[in-house]
Each structure stands twice: as structure tokens, then as C-alpha cells.
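The chain below stands alone, shown as C-alpha cells; this is the form predicted alone.
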Amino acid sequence: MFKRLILLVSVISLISIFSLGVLGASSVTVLGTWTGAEEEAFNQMVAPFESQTGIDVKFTGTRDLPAVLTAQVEAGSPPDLSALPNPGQMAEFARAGKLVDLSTFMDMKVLGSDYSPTWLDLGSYEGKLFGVFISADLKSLVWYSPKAFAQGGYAVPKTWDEMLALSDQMVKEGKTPWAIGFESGAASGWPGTDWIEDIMLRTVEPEVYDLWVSHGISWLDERVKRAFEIFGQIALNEKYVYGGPNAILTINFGDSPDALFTTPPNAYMHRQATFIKSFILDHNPQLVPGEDFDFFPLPPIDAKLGTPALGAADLFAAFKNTPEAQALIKYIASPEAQEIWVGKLGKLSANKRVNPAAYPDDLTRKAAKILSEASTFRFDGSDLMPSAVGAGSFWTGVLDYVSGVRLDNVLMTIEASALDAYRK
């Protein structure tokens, strides 16, 4: 009760500052991707803002955000604020002069304290801040059973070499280290692209990763080939993968971690994003997060690159520079607002001042800490690529590679599609 009272007082104090000069104003329009429970959570987040300022937040949710937003901007009737699918589209709008420079009215010292430099960099274009992040999903995780690890006498690996050594130890003991599944209906293959992206971030500088995503380097580049080969050391190893490489193609991504919780375990490690927790609990409701299953960060490969974080994030930008829009985006960027948001949805906040108690469980708190302290954060690369590549040849290319197609042929096929897609 005391914590709730403190939170309420903080929110009221924060909003009182924002309301100066805008109390009684009519409305502010917001466009986002959220519908259903997510839209309800957003409305709950902005409810204190509305009650204290008198500003009506008119939210519209659509799953086709990029197309709807682009059409509105081109028609000259954009929303006051909008979520954006990624920093790439933010940069496009900023380049076209459609966005408000947030640094002209937001306290950059406070933002610099609340967010690590990597988040401010992602929200900037040519030295100006155009976007703030409200929440994120973290992908760079390896899930495991602490009880199974303890029974086997296994320590959580801190480096990629230690992880491979642990895999080898398990194999020598007649065990299978990895559970991997890439089946996802028409979207089969996407879990494999996450592996490649995570490995790229651990073997090349972030700027090279960005070049790869924008086709600034070829898919035939040795650095891209090396990422696939490192992935292949695990995925193509019959003794490493539960069911062997062929099973990777047929096991659904949501069913794959089930192998960790059989007696005895069919596998011991599974690389996947924070959202896999819901699949684990749906399939095994008796499991206790943090006791029966846990995760560790996917370890670094090149020590000088640290432990990067791969994921997706919710980014907000302003298209109109009104007092109402200024007040709302200030509020959205605050820890007080984000504590409501992450508490309702179990998402992660990049704001370092968000109270850890706001998260629904210890695992989510741990993931948020990894995310906020990451030396580098990058968006899921396939989501930023043209769909013909990111949701096309890249997906199918990973499947082909696992099925035994020669890597050079796989990369040539993806490169051919990229040459065409990036020209459009």
C-alpha cells in the first residue's frame, strides 16, 4: 500500500509539472500497434495523465501501423504522436522533416540519466533526438533448468567457448545439449534468423551489423558467412541437437523448449526471447519461474564487443509540436508511466529508473536489467530488411542451410534476392 501511495504521489507530481500551460486543453491523438489487452494497458498507462491534465488521449490501434502512418503523413494529417515500428522508419520521417526534435523541449540531462547512450543513439538522427522508447523485448537469452544444471554439476557459461565446452561435456555424458525448433507455419525459419543476428552482433562491430541490415555489405561477405558457420557448429551437429538437424525443421518454436522439462531432460539449453516464458508456462503450468526454469545471456564471442542485446522495442515520436503532444511524450518517457505499462504487460523498460518492483516476476526483472545495461542494443535485423529478404529469402535460407544445402549456395540465393529488393 505504501509503495502504491508513493507511486501515485510521484505520478501526480510529474503530471502537475506537465500540465502547466495545457490544463483544459482538448485532446492529443496517438497512433499505435496495440489492440485488445495491449490497448487496454496503454489506456491504463495514460489514465493518470488524462485525469491530471484534462487532456483527452485519443488512441487508435492498428496492426498495419507502417502503412496507416505513411498514408496519414503523406495526406498531411499525421497523429500528434505515434509509435514507430523501428528506428529505420524514424530516420526516414526525420530525414523528410516530418518529426519534432524532442531535444528542443525535453530535459536531455534527465534522459541521459534515465537511458543508456545506446537507447538515445537509437532514437536520434543526425545528432537530434526524434524518438523515445517505452518498452522492449529481449531475444539474446538461453533458457535452462537450474535443477537439471545442478543435478549435472553444470555451471552457467560466461563465454561462447565455455558454452561449447559445456555442450561437449553433455555429449560425452550421453546427453543432448540443445533444443531447437524453427517450424512456425508460413513464417518458418524466423527463429534461425535470430541466431544469425545474435552471432553477427557478437562477431562484428555494431556499425557493421547496421551495414549488413541495410545491404551495405553483401551476404557473400566473409563476416556474414562466418556467422552462419558459427551457428552451424551447433545446429548442424547431430549430437548437439535434440532429434538432430532434421528435427529443427519440423519442431514448432513454441514446443521446442518442452524438451528441457522431461524426465530425464531431452535437452538442456534453448535460445529464445523473453516471450517464450508464456509458452513454457502454457505447456508446463506446474513450473515455477526462476526455480524450474531460468535464463542466462547468450555469451559473447569476441570479448571486445561485450554482450550485445538483440530485440525489438516500442518507439514513440512526435509529428506535431503542440503543448499537449509535448506533455504526453514527456510523460510516456518517464519511469512513472512505464512502470504502469510494464506492470500490466510484463514487457521490459529501457528506462533505468523504472522500479524493479513494477515487473511481475524475478525473471522479467532480470531480463530488464540485462536490457538496460547492455553495451549494445540492436533491432531484429530481419524485421528491418525488405520483406522479400527479411521475411523471405533469409527465413528460407536458414532452413535450407540446416537441411544440408551448401552455405555458399544459400548465401548466393539470399544475395540475389537482396540485390532486387533493395533496389525497389
The other form holds:
Amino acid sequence: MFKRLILLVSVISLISIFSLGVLGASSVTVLGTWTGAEEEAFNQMVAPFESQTGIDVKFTGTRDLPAVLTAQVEAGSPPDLSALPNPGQMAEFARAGKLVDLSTFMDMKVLGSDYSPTWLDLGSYEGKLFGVFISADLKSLVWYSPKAFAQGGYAVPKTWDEMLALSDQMVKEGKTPWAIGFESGAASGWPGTDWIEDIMLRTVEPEVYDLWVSHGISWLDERVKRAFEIFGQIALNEKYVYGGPNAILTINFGDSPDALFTTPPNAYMHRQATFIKSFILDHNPQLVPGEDFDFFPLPPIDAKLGTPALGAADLFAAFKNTPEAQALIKYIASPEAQEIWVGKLGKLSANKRVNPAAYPDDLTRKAAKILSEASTFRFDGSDLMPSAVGAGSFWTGVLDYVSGVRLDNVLMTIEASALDAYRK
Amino acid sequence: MLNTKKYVPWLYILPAIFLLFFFLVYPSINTIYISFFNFNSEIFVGIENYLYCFTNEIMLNSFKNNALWVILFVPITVFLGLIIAVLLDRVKYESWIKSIIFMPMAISFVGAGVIWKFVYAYRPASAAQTGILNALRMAFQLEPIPWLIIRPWLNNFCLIVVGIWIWTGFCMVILSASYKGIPRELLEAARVDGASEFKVFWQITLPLMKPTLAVVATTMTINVLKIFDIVYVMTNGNYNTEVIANRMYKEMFIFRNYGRASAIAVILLVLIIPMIVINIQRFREQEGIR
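Having looked at the form predicted alone, could you now put up the form predicted in complex with the partner chain?
Next comes the full complex, this chain leading.
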């Protein structure tokens, strides 16, 4: 009896080991930051790929991607592919020799015609292509309610000064113009860095912005300080911001725009990227995009710099060079895949061949137009900085500034960490 | 029995030694080793990482905050645990009340952090408050307070309260067991001799519980030196609430600076070693008594 049991157990375990091996041979593991609606959209995007090739795509979403990915890579068991939130991280893994050079198996000619050089440059490290972009988010947008604006008799501001004048007018009428929220768990502070970057792009030449990102100019530079001060004119003004600075620090970025849709509105304007649309609709399903809420481009400060666009993008990189991983990354770079992805999420496509009709609504088409017509496009600077600054002291610096720490001290702390971080 | 070969006991403890070596000794030595190297463990940098730890403003702040945790958290948890253990001994529904106080132990620290984040939640005065503390303040016509933002005392104290909430139950259970181990005759004899309850507690109960108190206190100190989850979830070290372990996590997983993260780990280890030594000494003493 006992012997039989042992035999049974060993047969079962052998079968399971064998079947695991077989399954493992025709699957791709993908790690990303997406959960909820984004994870769903990803699964829908890869569904045609799975049915065509029979390759099983196993997606794991975690908001704690850097930590999870680092641990897996260091343990020698990375995912086949990973969706990285920024090119900075891609460069770090590329430098460590952990990534697969995509140009070895992808058709570079097609990529060259599908993608603008900006995207290919951002996905390259030392002349090799390590990442393909799947979508972009436009950050330089101010969301508002057209109905609330019409009721108050407000016009969409065309310049920064007009925007401040409108804010003053609202304050005079006993209203609060802005809704701002920087809380984001362990990533708190990032929405603030977007503000600073947008203001930098509007007050200095793009080349100076690049210098700032690569620490070619100090954080103590007058131009950086000015960007913080312009931001402070809005954020530190108790009358401008719903709930004042304390609310900025404690309200989650996803909850923040809710203030625009209360009756009467608690606030009238909210600066945030394209992706906030899904949060707005999630919290207020009855709202109609374009009618109940809309956006205008964050207006220019210095007329000669035009209306620049700040953006972010999602890219894929490969850690393992398996045929399945190659097949999936080729598919992801194709317009067919990206049409599903951007259609579901209202993100902007990176691939030029994506049909604008794939966008779910006029709002997204409008954002795509703003992006393509922008005088300058720059990638989210904090995402390109070394993480000790871009995901560290810059985040905390903005929070400290809003919480009342003297600007000189804030900038000195960031500069100290930058001096240290850019050295490596 | 007596003629067992000398190597036989070694055979028995070999698996344990093997596991200890691979999962404790080797990683510790490796951590010490890479703490003398640069961010990707390629270039030897001497004590540079340690110099950073003892000069960097945020690191110094972390040391200060960890000290604050030790000073407030350890005495309060042990004191509360002791008082509750001794007083509940006279209550009819003792086990029920003890279960409730012990319950937070069953919640993960991350869960506790999330729960308390709701307790401390802040909304502008004109909005409905979602946090119970601010809702109470509003009920008394007081302005809501951003509990986790106001530095350096209030927010750190608010975090420490969460730690106390979790660990008091643990202290209570251990100390209660020790209290119940005291022979009742001793206490009765003292009472018959006319000692006040207060005197009984100070001169009989407390001295008899001293070894357990020491163990609980050192365990709590080790806990608090390693404090991470609560801070990570609730403030992530922002607004001057940074602690050593959270800094180590950031250097390792966010900033990918292995040298520095290892140096912080070594410092943490060195801080904890005296506590372990004290614990082992106590243990030996107790064994000696037996």
C-alpha cells in the first residue's frame, strides 16, 4: 500500500514537472506597473497574439516595479519582457548588460518609418536599441469643466498671465481656482515634479532644460529657482488651491480632480496628464468627456518659447532572448497592437501608423493634436534623472517646498544629492 | 549512550549549521564585503559609504528618528503591556479583552499602516472628513490637522502610535504569562503581612518579572530598530519621518546603490547586536537558575 502511494506520488510529480516544462516553453512572462484598467487593456492587446501564435502571455502587474524587477534581475530570474515606466531605468539596466539588443532581430527599417527619431533615440543606449515605445502620455494639460467655466463666464486662458488673472478673478468671487494633489503612496511628489518641468520648459530654452536634466546646470541656478517660485505662486497660495498646501500634500493625485465636479465646484482647474481621464471617469462615471470635462494646453509663459509639450511614455524592454519574447515584442511594436492599447486607455500612440480613428474620443484626438503641434517635446525630466534625484530628492524636494521649507534649503538638498548621484 | 562517537552530535546539528551558514552567515559577510564597494560593487571605495551614512543630512535624520522610536516606543509598549497584564488578571472577561488587545498583531504591518492612514486622513475643512480623528475634531468645531505632515514631532509621534497599537498586545501576552507564573502564595503572604497592593507590585511582582521584562524590552528594541513597514506605507520617510530601514530599502531598490544600502544594513546590524547579546545573556542566566 505504502509503496503504491509512493509510486503514485512520484508519477504525479513527474507529470507535473514535465507539463510545467512544456508550458514554460510556449509562454512569455511580462512584468509591468499596470493594474486594473491598464492591466485589462494589456491583456486585450495581447489576446490576438495569443490566439494567433498559441504563446501564453503571463502578465504580472505591480506598482512597486523597480523593487520587484531589481530583485528578480539580481536573482537571475528576470521576466522575459518588462514594461518600464521610463527610459532612465532602461538605460540603467542596459548599462548593467541585462537587456537584449532589439536591433538584432527587429526590422529596423520598419521601426524607422513607424517611429519618429525622438522615440528611437529615447529607446536607445550607446547606439543600441533596447526599448520600444507603446504609447505616450501628454502632461502639459489643464483639465476643467466647460459647464462650470460657462456658468462663471470664464474664458480659457491663452497665456500664463491670463491664467493667473483668471485665478485672481475666481478668488475675488469667493471661489477656489485650483485642485492639486501630490500624494501617491511611496511615489508621493511626482505630480509636483511635472509642474516644475512644465514651467522649466516654458521659461528656458529646450537646450537648457536638457542641461538641467543631465545636471549640466546646478539646482541652485537662478532659472531653476525661478521655476519653483512660479510654481509656488500657485501652490503656496492658500486662496488659489482648494484646501491650501496641506491638501496638496495629503490628497491623492487620482482623487484631486474630483474637486472640479462637485456642486458647486470646489475648484475649477487641474493640471495633469492625459491618463487622468480614466480616473475622472472612474470616480464620476456619469460625466461625458468633452462636454462635462475638457482640457486646454498649459499656457505659455514666455511667448517666444511657444507652447511646449511635456510627456511620458511606456516602453518595453527584453531581458531574455527567447523566440517567444522576440515574437511578442515585435507584435507590441506593431500598429495593430497599439491601436487596441490606445483605444482602450485613451493614451496617445507612439507608432505613426496607428489610425487616429482608434482613439476612443475627440478628447484623445485633441491631445494627440496638441502633442504633434507642440513647439517642443520633452520627456518627463524626473524620469530621466538618476533615481536618487528623479525618484528621490526631487520628489521630496517638491513636497518639502509645498510644506513650507525655505526654497534655498530645498534646492540645496536636491543639489547635494544630485552632485552625489550623477557621479556614478 | 556513552560510547557514541564524537562526531555523531555534529552530524545532528550539521543541517542547522548548513542552513545558518547559507542563509545568515554568508549573506552577512557578503553584505559587509560589498559595503566597501561602489554602487554596482565594482570599485573599492573604502569607508566612503560609511562616511556618507554619518554625514548625510537625511541619514542623520533617520538615526535621530530611530532613536525617537526607541525612546518612545519601547517604554510605552512594555509599560502598557505590563499594566494591562497585571490589571486584567483581576477582570472577569480577561481572555476576551486580551484577545481584542492582541488582535492588531494578527494584521500585517502594511495593513495596519493603511488602516491608520485612514485614521489620520486629512481633507480641507469645507469637505466631509474621511479620517476619524479629523472628523472628531470637526465635531468639536476644531480645524482638521494634517497629522502626517506636521514635522518633526507630531507626524513621528503619529507613526509611533501605530507601532504601539500593534505591539502592545504582544508585550501584554508575554508579560501576562510571566505574571501568572508567579506563585500566588507569595503575593498572598505579602498581603497577609499587610503590604499595600502598590507595595506588592513594586517589591514582589516586579522583581520576579524582571527577566521577562528585559527580554520583552530587548525584543521591542530590536523590532523598533528595524522599523520599516509603517513608515514606508504611511509617509515613506517624507517630512522628516525617515528611518534607517526605509533608507536602506530606498538605496537598494529605488536608487540601486548596493554599496550604500549594504553599509546601512551593516550599521543596522551593529546597532542590533548589543540587544541580541543582552538577550542571550538573559537566557543563559535563566538557564543557570534552572
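In this text, the rigid core denotes the largest set of C-alpha atoms whose superposition between the two forms falls within 1.5 Å. Quantities reported herein were computed from a predicted structural model and do not represent experimental measurements. Residue numbers count along the first chain shown, from 1.
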Worksheet item: By what angle, rounded to whole degrees, does the smaller rigid part rotate against the larger between these two forms?
Response: 30
Worksheet entry | Distance the CA of residue 109 travels between these two forms [rigid core superposed, Å] | 13.5
Worksheet, complete the sentence: Core-superposed CA shift of residue 338 between these two forms, in Å, is 6.1
